[in-house]
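First, one chain by itself in C-alpha cells, the form predicted together with the partner chain.
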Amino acid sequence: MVSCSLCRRERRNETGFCGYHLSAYENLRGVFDEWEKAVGVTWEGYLKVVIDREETGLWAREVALYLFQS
C-alpha cells in the first residue's frame, strides 16, 4: 500500500493523497476561482490566507500547507 503524502491512509491517485485529503484538495481547487474573483489573489497568496483562516478544516489546512511548501 502506498501511503498518502500527509497521513498513513492509502493513496488514491496521482495527486498523492488519500480520500479525505483528496476531497480537501478538490475543495481547495474548487473555491480558488471565487477567491480570485473576490480579492484578485494568486494561488500562493490564496493558500497562505486559507492556512491562516480559522474556518478552514484540518485536512484542508494540511493540504494547503503541503502545497504551499512544495
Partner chain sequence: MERTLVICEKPSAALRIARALDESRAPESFNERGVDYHVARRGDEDLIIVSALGHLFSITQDEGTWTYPVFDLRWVPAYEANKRMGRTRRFIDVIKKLSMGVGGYVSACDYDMEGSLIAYMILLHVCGEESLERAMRMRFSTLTEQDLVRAWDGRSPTLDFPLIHAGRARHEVDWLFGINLTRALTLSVKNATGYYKTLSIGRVQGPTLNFIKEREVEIRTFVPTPYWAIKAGTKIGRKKYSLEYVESRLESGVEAERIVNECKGKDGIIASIDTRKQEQWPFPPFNLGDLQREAYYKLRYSPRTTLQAAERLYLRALISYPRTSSQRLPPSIDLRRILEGLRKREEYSELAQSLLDRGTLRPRQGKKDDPAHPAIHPTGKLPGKLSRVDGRIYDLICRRFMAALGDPAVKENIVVEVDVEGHIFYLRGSQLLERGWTRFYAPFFRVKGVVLPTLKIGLRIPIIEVNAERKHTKPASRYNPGSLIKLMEDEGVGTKATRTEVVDTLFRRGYAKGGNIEITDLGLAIVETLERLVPEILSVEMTRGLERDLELIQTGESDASDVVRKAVGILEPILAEFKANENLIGVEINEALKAEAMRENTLGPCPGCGTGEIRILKNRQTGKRFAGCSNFFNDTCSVSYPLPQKGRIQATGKICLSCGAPMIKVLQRRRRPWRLCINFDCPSKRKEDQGDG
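Mind pulling up the form predicted alone next to the form predicted together with the partner chain we just looked at?
A single chain, with no partners or molecules, comes next.
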C-alpha cells in the first residue's frame, strides 16, 4: 500500500492523496478558478487565504499548506 502524502491512508491515484485529501484538493482547485476570474488572485495568494481562514476545514488546510510549501 502506498500512503497519502499527508496521512497514513491509502493513496487514491497519482496525486499522492487519499480520498479525503483528494476531495479537498479538487474542491480547492475548483474554487480557485472562480476566485481567479472574480478577484484576479494568484494560486499562492489563494492558498494563503485558505490557510489563514478559520472556516477552512482540516483536510483543505492540510492540502493548502502542502501545496503552498511545495
